[in-house]
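The chain that follows stands alone, in the form predicted on its own, written as structure tokens.
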Amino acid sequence: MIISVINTVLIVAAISGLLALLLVIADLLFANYGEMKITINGKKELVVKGGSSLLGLLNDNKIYLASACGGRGSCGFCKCKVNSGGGPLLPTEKPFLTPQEIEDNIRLSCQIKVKEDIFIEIPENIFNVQKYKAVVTEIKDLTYDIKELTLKLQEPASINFKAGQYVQLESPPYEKSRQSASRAYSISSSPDNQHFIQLIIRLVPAGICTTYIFDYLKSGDEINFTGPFGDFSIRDSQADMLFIAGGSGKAPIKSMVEYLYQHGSKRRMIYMFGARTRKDLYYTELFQDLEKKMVNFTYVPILSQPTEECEWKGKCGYVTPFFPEYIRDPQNTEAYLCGSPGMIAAVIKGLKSNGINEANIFYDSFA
């Protein structure tokens, strides 16, 4: 009895994998679609064959929509208004969108095929994203699981972009994936520096573009990404500002406060960076460095489960608890934080119980 329903069991898996075999292979053989028109913010055109995506089609035509997951349908990122000829919502789409933005006709890109003229709306700014060629200059080991990347631009040779902003970097087929792929990486470099920048990377067990970053990059290889993407960036006020980080999302915090420094600004600022133990900890002669120069600039690491052997003598537990002790004026505050969603869950409760306002709560969430 229980050998019948198992053999059931595979038969129906059987037909059901072949049945959507097939629909692939129709779709490629028969499905011809001829050429279409992408209406991209009512004034631009592009004239494309019909029947794949449309961010890859957009990527085609060297126009970037942010795509953390290389268009896989996992990240989420790459959304656009579609007006018109974007066919029905999926079910692969709506995790990713709120009943507002579902409301407003927001899209993922990347599960959209066009099969018929389409009229999207996206952000003006995405016209400045580019394809950059860089070579790797530097790989530097910050931690035992996060790596520093220096690149050197060569086409273009230089690039615009703000303290907080990301590039997504892209791994090239190798042995443990046979496709290309790429993943979201902020920026931890000063933007004062044109010709090159630096990215924090920390090692994702199994991951495709970590795992060839680490075992398989070297000093001296060509790498592309495009970029820069994101409005994680410095507001233009003279607030107190809060910076809170933990893990890699120590890059664009780096980037801004860099900037700040390398512009002369006078605004106070408190960095508290979590981390677990003491080996999780790097920067930390950079930042008490620049304790030293900027008058108002205080770097506060945290240990959450210091051992015996870290010695440590500094703040334990979570940040959270520390913010009454560093918090001046919660109505004059900007707080900017980078790390896990979890981790910006909790930081944004912390920082509303005392008093900032979400308005001026800035973030860059990353799984």
Ligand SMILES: Cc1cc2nc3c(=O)[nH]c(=O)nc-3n(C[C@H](O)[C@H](O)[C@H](O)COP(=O)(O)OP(=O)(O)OC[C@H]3O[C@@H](n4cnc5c(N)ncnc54)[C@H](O)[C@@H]3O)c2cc1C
Contents of the next structure:
Amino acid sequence: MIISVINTVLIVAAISGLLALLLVIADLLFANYGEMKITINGKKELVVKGGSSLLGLLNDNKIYLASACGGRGSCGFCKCKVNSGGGPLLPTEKPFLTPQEIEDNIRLSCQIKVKEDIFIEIPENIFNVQKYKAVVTEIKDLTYDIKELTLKLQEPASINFKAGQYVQLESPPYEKSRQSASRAYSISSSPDNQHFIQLIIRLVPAGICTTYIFDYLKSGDEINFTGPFGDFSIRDSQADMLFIAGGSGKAPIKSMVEYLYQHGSKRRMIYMFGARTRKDLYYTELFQDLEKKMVNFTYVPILSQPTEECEWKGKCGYVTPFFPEYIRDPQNTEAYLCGSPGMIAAVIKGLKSNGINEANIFYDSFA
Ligand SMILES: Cc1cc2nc3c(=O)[nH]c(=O)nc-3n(C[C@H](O)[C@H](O)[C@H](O)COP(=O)(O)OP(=O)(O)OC[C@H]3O[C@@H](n4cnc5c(N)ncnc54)[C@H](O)[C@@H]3O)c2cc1C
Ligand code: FES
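Show the same protein again, this time as the form predicted in complex with the named molecule rather than the form predicted on its own.
And the full complex, kicking off with our chain again.
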């Protein structure tokens, strides 16, 4: 009995899958949607050939929405308001939208296929995002799995961004990926240098973009990126600042601290950097040097798994137990976090239980 139920379920699932596949193939081969109009913010009109994703059609017209996963429907960054013409909300969009966003007609632009005239709203600052051509001037090993990439901008020759923002780097098709890929990387250099940017890239085994950067990209090569994106940036106040990062999450924090140093900030700043072992630490001298130069800056590397051989005399464990030692006035402290979603969730919980107001916690999650 149970076996026959399972068989029926499997057969129905297989037939549904086949029908869905046939529909996709038929759509690709026979559908001709002709010209459609995308109306943006009630004033700008684009005439496009229908049938492609809204995100892709906007990109083709040099309007770049954030899309950290490159349109795969896994980051939830490519949101825009669709007033009409977007078709029904898809199951692939729902996990990324709050009930309020659904009520406000917010959609994921990478999931919408433009099949009729569509009316959308996007923030005005998106029109400042540009596509840049750059040349790699240096690739440096920071640890066994982290590299620093220095890019000299060619066209346009300079970029205006805020410390903490990120760009989307394009890896071209190569041996291990037939398609180009676009991935988000925080700028690690200070916004004061507008002609070069630096990125800190951690290798993701079998990852499309990071494998390209680690195994194929060379000094002198050209690479494209779009940006700047994101609202992870320094708030204009005199509150104490607590920076917390792990792994390549050091990138936007480095940009922020260097910017604050260059602009003579006297704010009290603590930077807690979590790593597993001593070989995961990097830029230690750079931050120890900043400690000497800045009156109110303290750098605290913390190892979660120090080995006996590494002779570590610093702090051990996770960052959260050390909060009481460094948070002086919780009501007057802003926290800036960057790292994996798991690390961010744990740190937010720890900060709140140490009296930090949630409204003063800012973060970028490298999901
Ligand atoms: C706003 C933002 C800023 C970011 N800034 C940085 C940065 O400064 N430096 C940096 O190194 N990365 C950063 N990232 C992560 C980066 O965008 C890519 O996700 C990462 O480099 C993997 O890309 P890939 O093409 O090599 O891997 P993919 O081909 O996308 O992934 C391959 C596989 O690995 C998994 N995977 C993807 N990302 C990770 C990960 N981080 N850890 C473990 N498994 C993963 C995927 O689920 C997939 O199964 C940032 C992400 C966001 C959203
Ligand atoms: S681009 Fe990532 S979800 Fe749309």
